[in-house]
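There is one chain below, alone, in structure tokens, taken in the form predicted alone.
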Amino acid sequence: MARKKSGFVLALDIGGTKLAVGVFDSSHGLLGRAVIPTHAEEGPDRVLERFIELAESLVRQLGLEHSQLSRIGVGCGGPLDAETGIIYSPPNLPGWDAFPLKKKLEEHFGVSAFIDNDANAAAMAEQLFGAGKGYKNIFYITMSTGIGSGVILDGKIYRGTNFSAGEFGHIVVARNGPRCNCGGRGCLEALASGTAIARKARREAARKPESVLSQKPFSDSGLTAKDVVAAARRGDSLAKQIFLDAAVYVGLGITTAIHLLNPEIVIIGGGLSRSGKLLFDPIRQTVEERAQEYIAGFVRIVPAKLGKDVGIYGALAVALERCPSS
């Protein structure tokens, strides 16, 4: 049965280690998707010939036209404008130094672009199609690589005075803690990230011997996060401590959050969040503990739902809130 042709949205996930392309179409059905490879070090230039050659293959898979295309959402690491859509030198994507992506996306497609930071485009996709639907006060925490967050209040997306609200993964909680990337000292990215957990975990194993995690293959792969959620699953005492550090520093960061916020729901998304209880108990124990109990026993905590998809997903929802109908 050939399909019926209508208005389509393509949505554009960009980080700095993949690139992801969906295309939806005018009920939010998920059409197709492909993901490629950054290469960040290409230089944003080429990195977006290479996306909107992956994108254009893709139409042409799903035998969709340019000119059923609608307009173009798209998630970004920024800082960022999300009026203009000028890219300002992302930690993930050098070389984007005041790159007009909605410039450049809008003259080479001929529809409109709208661009926000991927953690927002992320919140407002739980949101609409996750583990925040029928909430309107949420907040919505990435952990992987790096910790952002995206704040929604009374429904809507807060972005801030120069729409960098939401660097949660910069609150101080530890003060004298390790230096950041963004300068700073103690941030929870600093001890928290994806990143900061294998830092931890190369330097204590060389210090244990005893830890699997200084053996093999552990000891080969040069040690990620996920080694140390796997050697933590197998009851490795370094590993699992490493963990419970991590994951404490995340409960005092969402209880600073809570009570800022007031939320009904916090969400945690990214890679990290797939550890299950390792991450959740400790988070959740922790909230308990120092938060206060007539704000705590309003709010839940709960893992996202759109797993891989949710940055295709983020940015559907930021042409939607953008632009609700074409």
The other form holds:
2 protein chains.
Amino acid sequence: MARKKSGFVLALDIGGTKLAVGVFDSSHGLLGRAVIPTHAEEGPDRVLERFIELAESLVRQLGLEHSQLSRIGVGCGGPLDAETGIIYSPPNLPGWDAFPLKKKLEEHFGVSAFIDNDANAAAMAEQLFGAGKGYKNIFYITMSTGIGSGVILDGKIYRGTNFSAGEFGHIVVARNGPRCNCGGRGCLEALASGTAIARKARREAARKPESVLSQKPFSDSGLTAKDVVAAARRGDSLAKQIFLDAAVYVGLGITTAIHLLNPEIVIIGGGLSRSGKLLFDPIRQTVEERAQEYIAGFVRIVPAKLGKDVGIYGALAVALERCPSS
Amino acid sequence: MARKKSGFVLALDIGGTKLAVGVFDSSHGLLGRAVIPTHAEEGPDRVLERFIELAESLVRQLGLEHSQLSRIGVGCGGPLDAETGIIYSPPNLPGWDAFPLKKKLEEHFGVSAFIDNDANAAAMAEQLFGAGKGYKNIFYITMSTGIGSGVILDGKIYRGTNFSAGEFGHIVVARNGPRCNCGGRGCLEALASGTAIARKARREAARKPESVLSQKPFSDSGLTAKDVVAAARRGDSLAKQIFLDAAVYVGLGITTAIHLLNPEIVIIGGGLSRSGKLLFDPIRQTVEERAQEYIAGFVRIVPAKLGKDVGIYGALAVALERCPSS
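Now show me the form predicted together with another copy of the chain; what you just gave was the form predicted alone.
Let's see the whole complex now, leading with the same chain.
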């Protein structure tokens, strides 16, 4: 592993299920990484304590010293204030109410910490290191249990008035659609997220005994969106129909987003983005059918490139964006 | 009328039904204005010729001389290229195919001409002179026969990759909605524009003889959205229901837009924005019901302030935005 003498960056990715840390050298080379479960139920102080232990242990294992640390970048579920670095009760991190993450990290490590929400972080990572290289206007979507997005306009992340731009999961795609966790109704997330796909599959499978989804190993309450994708790939018609329905809603959402934002590229990341043609074919077809040619004709819709490491690359991108020179 | 010795600005507003010209002094004071019908069927060259005659006649009447003209600002229906100033077949200007408007104006007047689409122009005008003063993140909507928008982010108009950002009329609000003129389906414009409201009113009125809408003076094919507003104000239940339905769709569209753009203020202009509570009450209620509190709670939804002169103030704003110093 090539290692530079100058400062390294600690990249922290805080998710509802896992905590990931990456150590990058000053040339953005990944020196090492580590992952542990979040155990969000322990509350922010204990979670942060374990995360810091993990990071320090990784730094030691890499033979680096504290004094070489130049800065910290963090991607975390929102809502949060990207300037003060305070976290405001993300749905996936119960108890993180006005939690001063930036301050705690800076006090502990003695260097500057920069914080942004995970979708913005991932968008910036794809711009710097992935599918968004060379593009100025990027709409990055993450599709996993939830749906989010990051908006890069004229080369810069656009955060919005109170750091809440890019809430793609909560655009309305169905006037009389199902209730969403957010309190709304007919949000994209309520119709096309991994959670929504799994919920629909469990409900429908109970009524369609001929479907693979109603048989083992799929027949229990643990049926996931990944299982639906697997069943659809094997040709199960119920699974195909459920996934197609969700993908068309994503296509409608993208049609809407590109009419407002007129981006050059739409990048789709997150676990569901690895569904390949099953996801991308109906999305592209829907956009082609619904969007105006002078907008659709200027935009590419592609999968993200960074895969599972997008979290730590995102955290690195957050650190670089705030202070690109050092 | 106060008049400055230094250069004046010619502000040209090119619409499908009327051409408006305003002459502004260097302090943005409106010295005079004039309006004529477009007669778009005459084609771009003849329309432009008549428009130039109108402008020159107004300049003469104001006692100004050609040599005092400092620049020209133009608002025009899109699509268009705001840099080259070429117009690409706007639906309301048949025959303006790759029409080099900027070049023609500059050749004729011998000063720089700056061109933008009418919704962007109006957004900038509201930012400089109207309801958007003091705001950095503005979502401006225009509701009349069609629906459009202009997006101001971090204080600057955001034009998008090929000058097509802010196509709010063509976001999708109904998966199985009616056909739209754009070739899509379920676009906001197909459900909530003046044209859509009038079309629905004509269709429904034929089946509801008890409605005011099916009686004179409303009973002919000339029934307009304005008539629906008037009938709704008089308590006609069919008119109220048709207008409410459209306003709820606009509220859903705004819910979507604010989740993507997280603006401080949504400003609604255009003819339908003068419907008052009839429009704004259901919009605000829909946004309150559908949007997340941490987004909806940070945004005001207000009517535009510039009224019918927004076109020429918009054209002035276009000229100022490109070259604010002179």
